[in-house]
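Take a look at this single chain, the form predicted on its own, given in structure tokens.
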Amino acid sequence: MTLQYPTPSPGLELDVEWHKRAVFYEVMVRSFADSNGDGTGDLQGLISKLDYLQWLGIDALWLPPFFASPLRDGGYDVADYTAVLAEYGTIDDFRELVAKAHERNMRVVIDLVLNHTSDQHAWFQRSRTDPDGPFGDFYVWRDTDAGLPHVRVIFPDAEDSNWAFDSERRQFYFHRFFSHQPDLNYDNPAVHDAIFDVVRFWLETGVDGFRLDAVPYLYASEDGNGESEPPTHEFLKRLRAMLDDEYPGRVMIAEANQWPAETAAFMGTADEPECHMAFDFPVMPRIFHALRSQDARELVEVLEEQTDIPEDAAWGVFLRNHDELSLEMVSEEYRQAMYGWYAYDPRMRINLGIRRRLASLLDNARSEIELAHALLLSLGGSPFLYYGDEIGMGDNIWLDDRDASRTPMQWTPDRNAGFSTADPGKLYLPVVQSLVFNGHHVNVEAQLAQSRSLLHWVRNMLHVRRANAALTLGDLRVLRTDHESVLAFVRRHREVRKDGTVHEHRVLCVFSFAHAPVAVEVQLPGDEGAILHDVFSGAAFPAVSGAGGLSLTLGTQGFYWLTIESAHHD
């Protein structure tokens, strides 16, 4: 008999579409705030900053793994799915975090690493020591390293094979990522049951959903390439059915670094839904390419690609996160151009990507940072912000691996940038000390005191977006322009009022990637004579011409959000 849970999350009303309107904020527990002075951020530290996040305008927190782990891969090497890493706190601390976030109408989404575990996980230890026992088939074991020949090595910088030899079991085990992260064997039904138990455990603590890490790679076949194979989708359908049945209002978010049509498949169909959301990876690098090339045409092409997703699904759009800026979804020529612009020092590169923060990538240029955020917040889907980007935090390329952009949050100009009271040498990572980005002047306290700071600007943008239905729930239609540096699209949302009438909210979004002012004509067929107003000030703009054209002048890397009102669209 299936148990019924009438409320979606403790302290929140049932809302099955909250994820379509939300602004997410990725916050790494160890990087945000240290409450006990041990040099590492913790759950109580995060709890102490919830008022700040509520003030900023955040609707949901995304927490990367905080589980028990050897921390050889930032916690994505999970040693116990149901235990909190001791230095972060306890399970009771986590329950308190969820409860206090819900009190502020913020939801909590956590990472779920489905594909693999740490080699220190009890499942793997029992699998390697007792091949005939209940965990013997929890991982993919072979007598040779010749299996699954078409599966690519994802981390070519660190691994030259997807197989590693285990001296205890005297066999090879399969690993898609690092050799200390053996892949789970999803051909074993017992693995499904174990993962479902983990999912239920965290849903019972009140979490509002999961980011499913590396979700395309669950299954691999001898003839396939181990990416998005049909059984992977079947597993996700079963997992989604369980959430919808037992925990309505909770969500699954797919991390699938693939082309739009392939990624859209992870959201399933109306009849067979899978994830509620999926990250839009192809758009992200093309934003950065357009900023330097002054050419928006490839970005236009990606945004024009038609991908049908279920009505209750949404894209997750982002500029940066805890991983490198991935360049997997681009050509080699494109990749080399991006390296030349953004990663001229080899230490800025990792795998097939760039390990830098947003402000560092954009040379701390306020106009570019604003343009990038304005585009992010007007794209179709729900935006994901990365902690510290709202104040223009920098990175430290002299740190190893992806730690370059995982340094402590900068709160004040005081010791350790207000992150911790510990001796600076005790911090899990040093606070950024560079001339441009050091915590003495790049911090929350300083920017709160400046009305024209980046922090206040980002907050204002979030609140304007929240108040506009077209920007939160509207569809997106790309428009034609006569300038290759300009991207223009319309967001449209139809609201059915209580009296049965339909009101249409529409916003024209125009962005110039040119490094000088430009004049452009945007084509708005069907909107001849429409009246336009600036979303921020309400100022009137010239009407659309009788031929459906709109002439605009944009400043260097400038943008407009303009409401559209016409006789054709009430």
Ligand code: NOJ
Second form
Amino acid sequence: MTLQYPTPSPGLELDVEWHKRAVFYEVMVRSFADSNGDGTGDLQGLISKLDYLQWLGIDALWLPPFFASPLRDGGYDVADYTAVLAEYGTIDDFRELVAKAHERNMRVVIDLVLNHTSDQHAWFQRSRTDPDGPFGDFYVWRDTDAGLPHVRVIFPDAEDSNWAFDSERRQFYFHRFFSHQPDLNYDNPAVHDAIFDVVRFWLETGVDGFRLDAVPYLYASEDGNGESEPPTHEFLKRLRAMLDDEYPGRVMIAEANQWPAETAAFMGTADEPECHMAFDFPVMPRIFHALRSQDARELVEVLEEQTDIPEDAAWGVFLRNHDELSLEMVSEEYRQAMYGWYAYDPRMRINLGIRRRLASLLDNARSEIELAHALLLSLGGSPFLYYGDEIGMGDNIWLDDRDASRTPMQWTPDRNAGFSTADPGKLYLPVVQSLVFNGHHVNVEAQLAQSRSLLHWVRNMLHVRRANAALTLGDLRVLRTDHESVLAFVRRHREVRKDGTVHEHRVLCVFSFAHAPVAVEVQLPGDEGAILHDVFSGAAFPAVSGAGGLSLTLGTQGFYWLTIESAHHD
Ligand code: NOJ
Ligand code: CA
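In place of the form predicted on its own, the structure of the form predicted together with the ligand is requested.
Everything in the complex follows now, all chains and molecules, and the chain you saw is the first one.
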């Protein structure tokens, strides 16, 4: 079935599975490329880099908020949902971005900040000045700050209460995040209508989906903790039904930083679907933990728990993003271990997390960066890369808050690392100048010129992954091994060809987190005698033994992707 989009966006056909095959790239408009030399990245700058992203092998962009905003929370403080921030360009620039991305078969997903607005939003201004007017109940107002006592403070470094007093209305308003971000009142049906209008507005520009910011927090009940409460799920089901009905092929991606079962619940069930994807917050910190503990068992556990999501849903796996590496949903002991390994300087910490980029977290160790990416690109679900991580960009912990890892993209060894022609002092944030990561040597141009650079390596991995349906669409089964440092799983995809024949594709993925070489036996019951080949080179490996065991040796932090062909065909 091929349907055109109901909007004039050129070029894309209906594909209800695209999100299951896509490699996503998170790119902050402000940080990527400055087209007019004012020191701030913009939409035209991003458009000028689409060829680069296409070359890299990116299928979809995720753009954090680029809407009118006082930028007190990187744009997650939205002052007008349907206006583009003037520094970034115009709505026509945005339409052009969508059209030019679509021409390259690349999709565009934008952030939808559902839970709260900026206190500068007209809805809030009207709510505080006119309590009896149409926006009077758009936010959660109380006479005291004693309500909703079980709701946690998410930014404990900045706030010590979820209530703030408004001197105009002379009441308290509820806020989950910064006090300048009042929470919308989802008990008010008019809020639903207003948000549905925003969603339709952007769908009409041709966007391919939304990352739903802070989605567990829409509803809070007096007795509950205000996370993942049932009416929040009901709202998402309604939003999903609207998309399926009016805009098939567009997706919803949940930012739900919750315990594993609660996170999965944001994808709903086959009968009652919610989001098409949810970020894999449960797996992410466990990857970093395994890299230092040299122990894969917690990853094994969490991957084994993770099977039950609807057929058309997919996990969004990631290593880093524009926020701190969150340690909210891990035990205290675990958190302290992570701080010890990765945030030994207190400046590296924020709230319950670590505000560093991938390459600096891993101390710029190429083998670790490769291992982390290899795992990211073979886990079940679709990977999300964070801009700059493909060249191993570093961070700047002397900047405030999460700006540490939102510095300008490093393109060339030139002024401002090629990000902007502005006076360096005018940049929205300085380019990283540290000894190890400064833009003079860590940049796209230099890495393009070196065939063994991280950039070429990442690109090659993306292209190899794309050519293996097992690695994109396959299910995942964890295997037993006799070494605690080794994680092994099989990705398997059953391709039904046009003539009705079924072809099974399988890839065995093996990762060693040990800081020294290891020998391991992997159990492949039912695969006695199966033939293995290296995915990259095609080289033959020893076959699985008659007892279903496979003996492998792996170098320090090594990995394999091996195709499996059964010895017996059924
Ligand atoms: C999650 C976003 O990723 C983060 O950057 C933001 O501060 C909070 N939501 C509040 O909107
Ligand atoms: Ca600019």
